[in-house]
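One chain is shown next in C-alpha cells, namely the form predicted on its own.
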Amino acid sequence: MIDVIIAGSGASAVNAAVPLVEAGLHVVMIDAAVEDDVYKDIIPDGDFDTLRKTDEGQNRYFLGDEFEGIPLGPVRVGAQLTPPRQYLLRGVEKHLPTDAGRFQAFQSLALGGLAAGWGAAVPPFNDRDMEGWPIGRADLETHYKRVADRIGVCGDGGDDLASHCEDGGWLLPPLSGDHNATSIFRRYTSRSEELRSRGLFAGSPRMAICTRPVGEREAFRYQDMEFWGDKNPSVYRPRYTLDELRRHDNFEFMAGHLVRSYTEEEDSVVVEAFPCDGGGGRTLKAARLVLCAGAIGSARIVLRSADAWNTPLPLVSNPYTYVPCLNFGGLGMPDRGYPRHSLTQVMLFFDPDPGKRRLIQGQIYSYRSLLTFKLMKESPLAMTESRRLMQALAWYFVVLGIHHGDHPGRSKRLWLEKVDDDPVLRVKYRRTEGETAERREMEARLLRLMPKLGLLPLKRIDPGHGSSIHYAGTLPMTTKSRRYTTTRSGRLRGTRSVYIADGSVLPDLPAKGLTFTLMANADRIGSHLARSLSR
C-alpha cells in the first residue's frame, strides 16, 4: 500500500513531499500538471532589450498568437500573466467550476500550481504575524531554514527590514538594484531616521532567487524576462523540487489527473483520481492523504468528500492595491549598465502604529518588461499624447504594490452547491466598512511619504477582491475542536488519515506574502507525518 498520497504539485505539495521521501516512505503525488506547450520553446535565452531589438519573432510571445497579451478593460486579477504564463488558467473553467461574483478566485491546474508564475517574494512571518495561531515562529524556524536551503533565498539581513523579517541566517547575497532602486535607496538612506520614526522601513527584497549557485541551479542572470520565461532557473519554481523528487525510487508522479474526493476506511484512505482528458477514474489506497490543492481547491475536495453541500467555510485574502508612480528623484539618471530584472526592486513595511494594527507591506517594481502599452490605457490623456509621454518617462515609471492583512468574517465565505447535479463552488466575499476605511487610511498615510523617496503617486488602482491571489483560512488550524478545522499537526478534524498542508490551514493573513510560510509549514507537516509513519 502507498504510504502517502499528495494532491497537488505546487509550492506546498513539493515541500511537504521532501521529508516524506527522505524518510524512505512510498509517496504518490497526483496533479493535472498542465504545462505551456505553445511558447516555452520559442522564447530565446536573452535579455529583454536585446530581444526587443533583434528577435523578429518576438510578437508571438510578447503579444501572443491570438493577441492575448493585449488586455482590454480594467486592471483585473491575472493582469500580470503574459502569453507564456496564461497556461496557468487552462482547464480551470472546465474542471474547477466556480461562481465567485466579484471575488477573483484565481485557481490553476499548472505544474507547480500558482507558484509557476509567482513573484518570488518570501518575507517570513514572525510571532506578531501569527498572533492567535496554534503555532508560532519557533515552530517554523527549522523549516524556514530547510526550505531556504532548498530553494535559495536572497536579501540583506542587516538592513532596515530585519526587525520585520527576522531572517534566520539563511540569506544569500541580495539582488542588485536598478537605477530606480538606486535612487530610492539613496533618498531613503538620507532620511531613514525620520522615515523610521513615521513607520516606514525599506530594504532589499527577500526573494526566492539564487544569487549564487544552489545545487544544479545557476546564479541569477539579469535578463529582465522573469514575467515571460524560465530560461534562467534561478527564480524558484516548484517543478525544480519535483524534478529532484522524481529521481527517488520511492516517489511517483501521477500527472494529468485530479483528486476529486476521498473516503476513509479503518486503517487507510481511498482516493478517487480522474484523468483530465476524460475516461474512468482510478482508485488508490494509502495510509495518509495530504491535500495541497490550494485554499480553494482543498476546501472543494473536503466538502465534496463529506457530501457537505451548502456548508459555508471561511475565506481570507490579502487586499491589494497598485499605485503607478513617477520616480522624479531619478530623473536624469543616465543608463550606466544597471542590472535589470522584472521582480521586486525595493521592499517596504509601513508600521506607523506598532501594537495597534498589523502592518502593510509594499513592493516596488520597475515597469519595463511588461510593455508600456499596458500603462498607456490607464493614462487620462489621449492615445497620441500618452504614447509620447510614456516613451519619454518609461525609464522612470515604477509600480508600488500594497498588501494588507485580512481576517475571517461572516461576509467572507465559500461553499459547494449542486447545479444540475454538478458541483459548483460559490464565493461570497465582502469587507466591512471599517476594514475598507482602515485600508484607505493606511494607504493614504503611506502614499504621503512616497515623495520623500522621490516617488510621485499617479493613480490608485484597486483590482478588486481576491486580486492578490493570496487565499487562506478555509480549513484553519485551531485549538478548539470544530468540524472543518485542522489540528496544529495539519490533521483534518473528523478524519484519521487526512492532512492539509497548504494555505487552507492559516487562520488569517498578515500583509506579508504567504508562500514562504506555506512551504515551511508544509515541510513541518511532512516532517511530522514522516516521523509518525516511520515508527
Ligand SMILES: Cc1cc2nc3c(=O)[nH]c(=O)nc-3n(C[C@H](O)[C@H](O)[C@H](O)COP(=O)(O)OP(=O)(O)OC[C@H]3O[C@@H](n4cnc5c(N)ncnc54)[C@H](O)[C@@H]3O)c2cc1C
Contents of the next structure:
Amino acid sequence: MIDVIIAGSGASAVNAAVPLVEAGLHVVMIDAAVEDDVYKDIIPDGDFDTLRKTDEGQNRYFLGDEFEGIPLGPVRVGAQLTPPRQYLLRGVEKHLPTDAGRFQAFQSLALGGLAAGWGAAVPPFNDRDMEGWPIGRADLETHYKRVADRIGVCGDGGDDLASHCEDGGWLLPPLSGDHNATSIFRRYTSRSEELRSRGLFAGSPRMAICTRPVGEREAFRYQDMEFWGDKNPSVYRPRYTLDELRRHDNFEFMAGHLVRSYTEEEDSVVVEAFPCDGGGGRTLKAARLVLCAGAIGSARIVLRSADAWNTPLPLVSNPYTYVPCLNFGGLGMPDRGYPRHSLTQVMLFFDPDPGKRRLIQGQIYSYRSLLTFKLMKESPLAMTESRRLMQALAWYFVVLGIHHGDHPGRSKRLWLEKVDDDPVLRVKYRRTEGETAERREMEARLLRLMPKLGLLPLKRIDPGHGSSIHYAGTLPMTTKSRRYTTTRSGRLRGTRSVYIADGSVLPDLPAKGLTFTLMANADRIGSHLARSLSR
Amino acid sequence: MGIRSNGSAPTKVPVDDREARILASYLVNRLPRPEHRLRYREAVRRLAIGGSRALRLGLRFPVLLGLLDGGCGLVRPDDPLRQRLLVMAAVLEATTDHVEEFLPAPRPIPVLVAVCLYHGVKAAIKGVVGAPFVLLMGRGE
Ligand SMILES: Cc1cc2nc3c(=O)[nH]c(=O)nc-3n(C[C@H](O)[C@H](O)[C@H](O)COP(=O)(O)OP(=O)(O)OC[C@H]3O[C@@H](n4cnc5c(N)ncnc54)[C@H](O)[C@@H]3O)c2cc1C
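Follow the form predicted on its own with the form predicted in complex with the named molecule, if you could.
What follows is the entire complex, opening with the chain shown before.
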C-alpha cells in the first residue's frame, strides 16, 4: 500500500513531500501538472537588453502567438503573467469551475502551481504575525531553516528589515539593487532614524533567489527576464524540488490527474483521481492523504468528499493596492551599469503602531521588462507623445505594491454548490467598512512618507478583492474542536488520515507574503507525519 | 480559458497595408518592414478590434490623426483608433528595428525636462483640441 498520497505539486506540496520521502516512505504525488509547451524553448538565454536588440523572434514571446500579450481592456489581476506564463491558467475553467463574482480566485493547474510564476518574496512570520494561532515562530524555526536551505533565500540580515524579518542565519547575500533601488536606499539611509520613528522600515528584499549556487541551481545572473522565462534557474520554482524528489525510488509522480474526493476506511484512505484529458477515474489506497491543492482547491476536495453542499467555509486574502510612482530622487543619476532584474528592488514595512497588529508590507519594483507600450496604454495622452514621454520617464518609473493583513469575517466565504448536477465553487467576499477605512488610512499615511524616499506617487490603483493571489484560512488550524478545522499537526478534524498542508490551515493572514510560511508549515506537517508513520 | 485577453471572433473590419503604413508613420515617423506591417494586420484581426468614425477619419486624413488620437485619449480611451495604435506600438516595440524608439534610457536632467515640456505641451494641445471633435463625432463605425 502507498504510505502517503499528496494532492498538488505546488510550493506546499513539494515541501511537505521532502521529509516524507527522506524518511523512506512510499509517496505518490498527484497533479494536473500543466506545462508550457510553446514558449520555453523559443526564449534564448540572454538578458533583456540583448534580446530586445538582437532577437528577431522576440515578438513571439513578448506579444504571444495569439497576441495575448497585448492587453486592450483594463489592467487585470495577473497582468504580470506574460504570454510564456499564461499556461498557469490553462485548464482551470474546465476542471475547477468557480463563480467568484468580483473576487479574483486565481487558481492554477500548472506543474508547481502558482509559484511557477510567483514573485518569490519570502519574509518569514514572527510571533506577532501568528498571534492567536495554535503554533508560533518556535514551531516553524527549524522548518524555515530547512526550506531556506532547500530553496535559497537571500537578503541582508543586518538591515532595517531585520526587526520584522528575523532570520535564523539562512540568508544568502542580498540582491544588488538597480539605479532606482540605489537612489531610494540613499535617501532612506540619510533619514532612516526619522523614518523608523514614523514606522517605516526599508531594506533589501527577502527573496527565494540563489545569489550563490544552491545544489544544481546557479547563481542569479541579472538578466531581467524573470517575468518571461526561467533560463537562469535561480528564482525558486517548486519544479526544482520536484526534480529532486523524482530521483528517489520511493517517490512517484502521477501527472495529468486530479484528486476528486476521498473516503476513509478503517486504517486507510481511498482517493479518487481522474485524468484531465477524459477517461475513467482511478482509485488509490494509502495510509494518509495530504491535501496541498491550494487554499481554494483543498477546500473544494474536502467539501466534495464530505458531500457538503452549500456549507460555507471562511476565506482570507491579503488586500492589495499598487501605486505607480516617479522616482524623482533618481533623476539625473548616471547609468553606472547597475545590475537589473524585474523582481522586488526594495522591501518596506510600515508599522506606525507597534502595539497593534496592523502593519503593511510594501514592495518596490522598477518598471522596464514589461515593455513601454503597456505604459502608453495607461496614459491619456496622444500615443506619439506618450511614447516619447514614457520612453524618457520609464527609467525612473517604479511601482509600489502594498499588501495588508486579512482576518476571516461573515462576508468572506466560499462554498460548493450543485449547478446542473456539476459542482461549482462559489465565493462571496466583502470587507467591512471599518476594514476599508483602516486600509485607506494606512495607505494615505504610508504614501505621505514616499517623497522622503524620492518617490512621487502618481495614482492609487485597487485591482479588487483577491488580486494579491494570496489565499488562506479555508480549513484553519484551531485549538477548538470544530468541523472543517485542522489540528496543529494538520489533521482535518473528523478524519483519521486526511491532512492539510497548504494555505488552508493558516487562520488569518498578516500583511507579509505567505508562501515561505506555507512551505515551512508544509515541511513541519510532513515531518510530523513522517515521524508518526515511521514509528 | 482566459488565455486570449480580448474578443473572441476575428474582426471583419478590413485592415490593409495602407493603414499599417499610416499608423506606423504617425507613431515613429518611419515605415516598418513589410513583415511587421503584416504582423500588425494579423494582430488586429486576431484581437478582433472593430472600427470607429475616428479611425475612419484618421485614415482618410492622416494629418488629423494627432488630434483624433489625443482627443480619444482624453474622452474615449477604448476607441478602436487607440486600440489599433496600441497594437501597432506593441508590434513595433517587439522588433529589433525599433528598439531605440522604445527602450527606456537615462537622460541628463535638462534633456529630460525639455522632452517632458515639449511633448507634454504638444500632447495637451492635441487632447484639448481633439476632445470636442471626438465627442461631436460620436463612436459609430
Ligand atoms: C504572479 C504571482 C506572484 C506571486 N508572488 C508572491 C510572492 O512574491 N510572495 C509570496 O509569498 N507569494 C506570492 N504569490 C503567491 C504564491 O504563488 C502562492 O501562495 C503559492 O504558490 C501557493 O502554493 P500552494 O502549493 O499552496 O498552492 P498552489 O500554488 O495553488 O498549488 C496547488 C497545486 O495543486 C494542484 N491541484 C489543484 N487542484 C487539485 C486536485 N483536485 N488534485 C490534485 N492537484 C490539484 C494544482 O495543479 C497546483 O499544482 C504569487 C502568486 C502569483 C500568481
